[in-house]
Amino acid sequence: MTTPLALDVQGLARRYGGRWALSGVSFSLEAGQALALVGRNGSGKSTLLRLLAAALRVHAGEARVCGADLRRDADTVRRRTALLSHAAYTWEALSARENLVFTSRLLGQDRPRERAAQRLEQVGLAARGDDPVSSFSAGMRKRLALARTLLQEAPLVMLDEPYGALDPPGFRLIDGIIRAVRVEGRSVVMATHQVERAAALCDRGLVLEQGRVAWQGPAAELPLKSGLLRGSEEGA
């Protein structure tokens, strides 16, 4: 029996003006697996995630995301993916709880307050749930953005630099959430500079260089490819 694919990407490309940010990117990911996406700053990691979430228009190539055609059925792709991006995109004047309740209602979910409480607990913000987001540190904002991403309950979860702005307990939180999402049978794509952590958490690894696939294979082999990433910093 053939395992269904969460991602089937063939020759995906995106340009900004005359510059190709991604070119000829091809890979696949089985449903329930996790992919570590690594590369230097500016290698195209964030662009690739935004394309796969149908947040950017594809200029060449094809992809199927959780069975939906990326170019022909973008609305379905958006419903089947949840993207944690660099920006928090939170409502500053509202509390953390109000942010999540409002998002849950936008998603048409039942029991929005209960769902919000569950996600606040999951990311370690239960004690600060009624505080305005404007009072939050960068790390707390990242936790809230993660809670909102998880609130979508999408079959494909994509995390762009999830460890950024977090302290060591936050790192462990991310590790635990990735494991929990996988236990639920969902798929994960994580763009990160934390190569060793990604190698321990993921099944597959993919290295981007200047918008092209430089290597792909078992995630356990990623640390052996770390020379490709020497000198990189947090960012995409």
The other form holds:
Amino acid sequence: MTTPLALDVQGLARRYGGRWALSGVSFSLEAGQALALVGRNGSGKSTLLRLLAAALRVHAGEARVCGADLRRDADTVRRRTALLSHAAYTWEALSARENLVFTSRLLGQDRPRERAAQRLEQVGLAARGDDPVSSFSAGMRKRLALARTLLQEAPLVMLDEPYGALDPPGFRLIDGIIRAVRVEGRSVVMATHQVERAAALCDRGLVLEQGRVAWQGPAAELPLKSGLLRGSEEGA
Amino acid sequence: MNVFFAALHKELLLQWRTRARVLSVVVFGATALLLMSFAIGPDAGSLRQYAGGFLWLALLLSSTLTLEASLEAETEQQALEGLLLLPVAPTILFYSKALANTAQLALLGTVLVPVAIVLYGAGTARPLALFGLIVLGAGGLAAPGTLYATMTARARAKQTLLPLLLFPLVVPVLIAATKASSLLILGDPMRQLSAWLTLLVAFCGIYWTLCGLMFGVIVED
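Now show me the form predicted together with its partner chain; what you just gave was the form predicted on its own.
Full complex below, order starting with the chain above.
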């Protein structure tokens, strides 16, 4: 019996104007596995994640995301994915709690207040939950964005540079969350410059260079491929 | 339906939290009315005759500030993209925002009426009808305004683009609203009010339907 695929990507491509940001990207990921996406700045990691979350339109290629066709069934893809992006996707004038309660309500979930409180506790923002987001530091915004991502309870969680702006306890928080998500049988795709951490947390690794797949294989081998990443240490 | 009310609640709460901006828009609208009254001069008859037109002109100019501000909250941390990644129909997002903008513009119009009464002597024997007309006219501005404000939210020249796109489109709404307002202020011996109101309702219906359908397309990528 074969394991269902969380991601089956064939020749995916995306251009901005006349420049191809991503071209001919193909890979697959089994359900419940974690994929580490590494590459230099501008190599196409964020574009790939946003394509897979149906935040951007695909210009060429095909992909099935948790069984749904990315090009023909974007709504289902959005239902089955949660993306932690560079932007926090939050409303500055509202409190952290209000942001999560509204997101929960928009998702049609029951007990939105309870869920919001749980997620605030999980990311270490319970004490500041009623403060406006505009008063938050970059690290706190990142934690709130993470809480929002987890609130979606999607089968595929995609994290774009999750360690960025976080302090060492924040790093451990991300590690713990990735492990917890995987224990629940959900899949994770993480774009990061933290190669050692990614190798320890993920099953598969994929290196992007100038929008193309330069290498893919077991995540444990990622540090050996660090030559591909020379000069691209994370500014987290 | 619950999702729609959640989205509407969020919009209204955002407007309440940024209410200081509303004050600046009210001051802008009142100043516009004041300047236009000076342009006409002290003739009470002329002032009263043109009051309807100037009221809607002040509301139109102020509306661009209100509409722009309503999208600012969605673009600061790309909240709109985050919303679009949730399994929520874009039409729900559009109608909740357009309805909240209608409420804000109607409030602005209602606040400007006493200013118009003082400056132009633009009182009416049918204040409730005038209020209903303001709500209807605000709806006619808010639907295309919300659509265009979304389209131009990330443009560098949004302050220029929004009026350029919006003003020509809402001319029928402004004409109908101005004529109906004038009839309410000056009297309606020929019973023309219902015809102008019908025109206004028709354009509101068209705008709310078409803009709701187009919103999903413009935010797709």
